[in-house]
Amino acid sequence: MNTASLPQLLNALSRAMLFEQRQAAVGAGLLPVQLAMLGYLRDANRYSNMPQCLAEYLGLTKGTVSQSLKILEERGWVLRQPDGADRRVVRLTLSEAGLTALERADDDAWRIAAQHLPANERERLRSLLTRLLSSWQQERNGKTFGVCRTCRHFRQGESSHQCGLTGEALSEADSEQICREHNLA
């Protein structure tokens, strides 16, 4: 394959992923703005659950993301809770409803497909794909929203991590996140 075929590849590929997500929101009674808002909540960490954070990422508008917000959160989907050492800030987590309303809508279609290949074959398209996303990003100064573990602040311990930008400790579970700060390492 040449590289001038590789954009429409990727451009087909995210196209037919995009109209089975909209199925799926469909099927589960949300619009597919709100299953996006709701999966990109699921991964977000503790620096990236804001509502800011949500239009960065998703690409929306302020409006947008302030309408999609009061619906969800009028379903019992969303929950706000103002942050803890700063009260102006709000942070935004998944109710039980909402991570259940997430797990109606999850498609499993991309799974089984990504099954016909070997398991290192995946891992080495997950590793080409997401260094093609961040090269991508840095050429238009973009953020990455990486997963805390590829960080270059990443530090990793034996029972807890530790992010270097903010010297605050991070759990397994926090490593797995998507953060705004991410900078690939």
Contents of the next structure:
Number of protein chains: 2
Amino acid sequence: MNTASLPQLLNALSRAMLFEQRQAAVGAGLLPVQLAMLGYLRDANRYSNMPQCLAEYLGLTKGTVSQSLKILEERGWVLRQPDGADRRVVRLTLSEAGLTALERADDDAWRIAAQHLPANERERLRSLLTRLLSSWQQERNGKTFGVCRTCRHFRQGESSHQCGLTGEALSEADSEQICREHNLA
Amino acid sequence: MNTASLPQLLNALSRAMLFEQRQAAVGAGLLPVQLAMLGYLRDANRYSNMPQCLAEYLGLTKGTVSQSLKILEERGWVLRQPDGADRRVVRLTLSEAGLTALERADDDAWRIAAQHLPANERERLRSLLTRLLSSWQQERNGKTFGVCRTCRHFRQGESSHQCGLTGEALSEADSEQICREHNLA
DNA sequence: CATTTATAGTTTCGATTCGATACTTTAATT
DNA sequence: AATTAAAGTATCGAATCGAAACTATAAATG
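Show the form predicted in complex with the DNA, please, the one above being the form predicted alone.
What follows is the entire complex, opening with the chain shown before.
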């Protein structure tokens, strides 16, 4: 009695997140999509900072992304550099101004809300959500995006880590960035 | 090690939900907003089925809602009736066609994903999410929407229930509908 | 009771987003 | 060498969405 079903809760959560993001965006004087782009570019690793990745991550076409990026670049929030190896691709990075714009919008309602839960329950919630997301991912078996360290290909070492997919060495900072090849463990 | 933080998970969950909703909408030949409107109207109780509620629920202006409703009505998915008591307000209901359009789009990826969790863990997840959402709600102390039965004003009786806010009697069916005055227990 | 204010909703207008398509350039494949 | 694939841009049009003005009704205030 008096309990909401899991789908209902997920729905409510989703709406709450949207609400927060909209609030944060208008508070910083930008559009939700633009804020989402800045947020992604802050966290994306060096194999995931191309326009194409933004399109996949946000579910937009590359044409739309290209246009939005033009605006972000005009305002000096995003820098584009041609890639050294493949001259078709463009590397995107946040400028200082972009980073401060993003931080101004950074929202902590969820952090505060989460602190109302005791630490052990937070931990349990994290674990359960991880498994739920992982199941969803398998159900949809679509490519997803996530933080490198939480990927099933992530190999933790003592001093340095490694990507089991590319074999590449990963610094501590690398491990905290978003990767397009991510697969939740 | 190898754990995603709670904010990261919430973010991923939110994107996954958006993805699902978009998929469901285009699959049914309608726009995400339209699908969201139909879904809300199916579940809204008799005090929450006005255009204004839709605007609040979806975070749109009433102008936008009015325009989208016009389309939904033209297609025969939504019915509008003037309210008996207050002649300013319009009561919205789903037509049969609207209901079938909605059911065609009804998506079960989450249901399936949730079934990968054992029942006791689903229950635990539900409980934790409820508390997290409740905390968020208090943090933002904004009006929210939720199913009547899960409201702190809901008074459960043996044969019939009651709303502690309006004092009104609530049928079993009433208790399962979305109310604009909802406050998570 | 008259006047003012608030509320629900519609309409119009314009800005902006977003997708579809065609196109350019470069890389990969055959 | 020729073909195909991929990354990105540009252009165009449709449609969303918000802002503001407007109508009609209800509530509040004097």
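Take the two forms, find the largest set of C-alpha atoms that superpose within 1.5 Å, and that set is the rigid core. Residue numbers count along the first chain shown, from 1. Since this is a predicted model, take the numbers as computed values, not measurements.
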item: CA of residue 126, rigid core aligned, shift of 2 Å or more between the two forms; value: yes
item: After fitting the core, residue 157 CA displacement of 2 Å or more between the two forms; value: yes
